[in-house]
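For reference, the chain that follows is the form predicted on its own, supplied as structure tokens.
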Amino acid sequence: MHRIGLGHDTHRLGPGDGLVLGGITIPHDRQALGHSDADVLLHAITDAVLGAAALGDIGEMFPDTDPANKGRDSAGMLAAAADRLAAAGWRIVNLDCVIFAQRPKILPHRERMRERIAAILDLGIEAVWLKAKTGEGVGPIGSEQAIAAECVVLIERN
């Protein structure tokens, strides 16, 4: 039996000295703003993983009303979601993600992000794919007010 999950996340951008994305920090003059480390990509993956198995969502597992989640590492949140998935008898087959950002260019960092995500989820790198789209200078993505990510994950019963 297989299931598909979809995850999405958006964060505002503000002045900063690095962007946490895909479990790594990318040099950039902006940063994502959020209660945790604001890694939109790992948040989208976490929601996709949980949603595929009908196990809740990131906000239920790690509510922003809980002070313990202030500044939390999104890699730990994704690992906890993957543990919940495994405990429910599922495993990830693959995931396909899109990052929506005007800047920085994602391609130079893609392999490091794929490696980090694969390591967090204990997957082969071939099971993790990332691509990026700009906002073409339009809307909150294009004007660098926001960054977003979407992810589709395929899971199967163990």
Second form
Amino acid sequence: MHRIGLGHDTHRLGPGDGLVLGGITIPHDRQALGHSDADVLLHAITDAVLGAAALGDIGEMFPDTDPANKGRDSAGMLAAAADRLAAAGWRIVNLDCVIFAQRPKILPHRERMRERIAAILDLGIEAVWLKAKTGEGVGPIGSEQAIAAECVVLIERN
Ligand code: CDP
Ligand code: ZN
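Same protein, the form predicted together with ligand CDP this time rather than the form predicted on its own?
Whole complex next, starting from this chain.
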């Protein structure tokens, strides 16, 4: 038996020194702002994983009202979601993601991100794909006020 999950996330961007994305830090002159490390891609993946098995969402699991979640490592949150998935008898088949960012260029960092995400989820790298799109210079993405990400995941019964 198979099921699919969908995740989406957006974060505000501000002046900064390095963008945390897909579990790695990319050199950039802006950073994502948020309660945790603001890794928009790992947050979208976490919601896709939880949603596929109807196990809740990232905000439910890690409320931003809880001081323990301030500055929390998103890789740890994703790993916890994956543990919950496994405990419910499911495993991930593959995931596919889109990053919406005017800058920086994501393509040069894609393989490192895929490796990192696969390692967090204990998957082969071929099970993880991602790509990026600009905002074509318009709207909050295009004007670099925001960064967003989406993810779909397929799971199957263990
Ligand atoms: O050409 P099109 O309008 O379809 O897409 P785009 O948003 O202009 O992006 C063109 C290509 O640049 C994408 O297919 C990605 O390979 C790459 N890209 C990237 O590496 N990093 C981004 N932040 C945005 C796009
Ligand atoms: Zn987020």
